[in-house]
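Consider the single chain below, provided in structure tokens and representing the form predicted alone.
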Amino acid sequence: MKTFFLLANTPIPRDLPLPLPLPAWVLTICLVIFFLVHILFVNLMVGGTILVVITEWLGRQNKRWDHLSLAIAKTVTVNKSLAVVMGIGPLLCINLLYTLQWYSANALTGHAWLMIVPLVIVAFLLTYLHKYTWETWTTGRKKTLHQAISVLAMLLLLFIPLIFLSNINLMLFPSEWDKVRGFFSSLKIGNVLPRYLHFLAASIAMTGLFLAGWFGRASSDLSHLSDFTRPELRRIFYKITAYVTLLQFVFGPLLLFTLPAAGITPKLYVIIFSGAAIGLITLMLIFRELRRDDSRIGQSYPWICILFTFVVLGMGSGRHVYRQAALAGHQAQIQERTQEFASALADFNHQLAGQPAAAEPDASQLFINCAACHAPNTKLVGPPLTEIAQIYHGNPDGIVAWAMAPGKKRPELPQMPPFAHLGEANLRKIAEYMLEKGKAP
């Protein structure tokens, strides 16, 4: 009853009567795991462009840095290619198992939900742009326009991920619906703006620790970054690493304090609280990193790298969770309606079924869709039925042939339209009557 009166004024569509093509609990795990490797390459993406921007400006001042951007620079656009790839699964898998929640978010958020292929393309161009013309325009009022191109698809790569971010918390509250009048006012639906906090610290988290075991990794060519040593560059993305994961012991409660009370459950506390957890014993590894000196830095990499695998889980796994209790009311009430429908059609068709079969319509009643523009005796619409009957004496085959598909002859008269819907059958029966009864007295 609770769960009914939450959702009383929920619209609640029918369930769509296909099947789908794999059971529901396989394409739940494949959402998880595709959903985990995609926003794997979009955190690698946007904290990549973050970075790239803040280390060119730092260039302006001392030139390795520079050096450094471009080599940053290099990652993001592979990475972005990935994400990319990589968000066609979930995506899939969404789609699938929340068709109705899903198309109604994207439909709600309208312009905003349209214009992401054009804004990725936009983004996309603009962080090649940039690569491709680093040595090109190194100085002066071209330097600037450099930069001003990385802070341009910067800023349209944080866009796109809130567009994506608002449509998948959008489609957790069909209750609010009725109050979203695009995009923008879809923000104000459940806690975007702290999970949007959270998505961007974790970016900036996880294109550190990528950075410090692709500058660290002992095959790697550094010979383009002579300025930094391989422990100075380790040092440099375990520290951004470690200062933004402190900043997620602060968006991480604002996060779960603001989420609605939906789909919070028992289990999901269980799973975030294993997941903080194993991100402090993370936290702890890598400061015991920075500690140590040149020579033993990146010893533990591995271990950090699983344990952050295991806190991402665990994010992926809680997302899930909280997803499914939200909607739960939702759902079993799309199934209730499609029940009821389905029990309404079948009696209608029983009923139906033991009616005697309705008696073929004959021509006159037929001639019913041609009344309105043929008249007997007067031009109407078009020409009366004693003109057509000169026309079309002895030919009603000739009638047939145009109402399937009529041209234009007379130009102070409008086009016909075709009335092929009807049938040939139905049509030689109107011919015939038109025929009979524009024959001249």
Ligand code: HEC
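Having gone through the form predicted alone, I am curious about the other one (the form predicted in complex with heme C); can you provide its structure?
What follows is just the one chain, with no partners and no other molecules.
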């Protein structure tokens, strides 16, 4: 039993006539997993830049935050590169699985999509500039400039995910495509804003958890952060994770309940609510950690990470289940249309092959090649046939030789292209035809 939500104005394009290189289910698993790895680094990049801006600002009062800010900035410049390179895998998979929806969304938001390249380059260069001027731009105006750079980088890194999000969202709703007039109007479709809030909160929460482990691990070098103790750092970042995750219990439902009905299925609810339940347990674990004293805080870190992984897997699969359901009808219609076209094409080509081999093209057909530029009595691009017939009277081979490798005679006319690819025999036929037609009446 399939319900199609497709409306009359839904475009049903034809698929590319090439098989997928891997079974669709393998690609689907790859898509979900590669995407989660990618989004993890994106989260760490975005969350990281936000925390860098905040801690550097706190650092104006108390230097120790400035040191912490630099330490976070150093993770951002690594994570940002991983975010980019890990993005290629999911892009590869989504291109294959949702070729028509994905590229269509790209085209409809085209300018923004293209702007990703320069925007990311500028954002990355700014993060480097920020990091490598830390020790030199330390006071007064220079410090202000330094902070401004990181704010700018942050704003860019906050904006770029929105472009991807708008595409991911837009591809789900082919019936809305005809309403789109560029990137900004695409934001009105589906529920981009709740998705974005959910993403932002996840970024900060993930970064908190990551940094709790990064600075909290026994082997980390805290010599530059001597004003902090290890348990203190753990506590700070756990807190960030905990409170922001708490917020997710608002953003999450907001996202879920604003999703267009197109892909909502009971399966989706089961997956999302199980994920949320594990999320709740994780949150309780973090709060328990926070109540522990300094000597024991951090003990449950591995557990928290494992549970978080399940939460993320749940959300990632839920996301995919929604997409699959939302696009099932569209995909089926695409398949149908593709097959219809393929069989019509096959029939046609079969008939064509069955027809007696087309007789050798006759001279008048061959002359079509020249007709764009040579008319009987008037000058089109080249001289009229009457003129040619005068020049080459009784000399068809002269025409053939010319057409094989035309020279340049008339300065007021453009150069004639060579027609060697037609072959001498055909050119000979054309030449005779030309002389015939160009004969003085």
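Numbering follows the first chain given and starts at 1. Definition used throughout: the rigid core is the maximal C-alpha set that superposes within 1.5 Å between two forms. On a predicted model such as this, the values are computed, not experimentally measured, just so you know.
Q: Relative to the superposed rigid core, does the CA atom of I278 travel 2 Å or more between the two forms?
A: After core superposition, the displacement of the I278 C-alpha between the two forms stays below 2 Å, so no.
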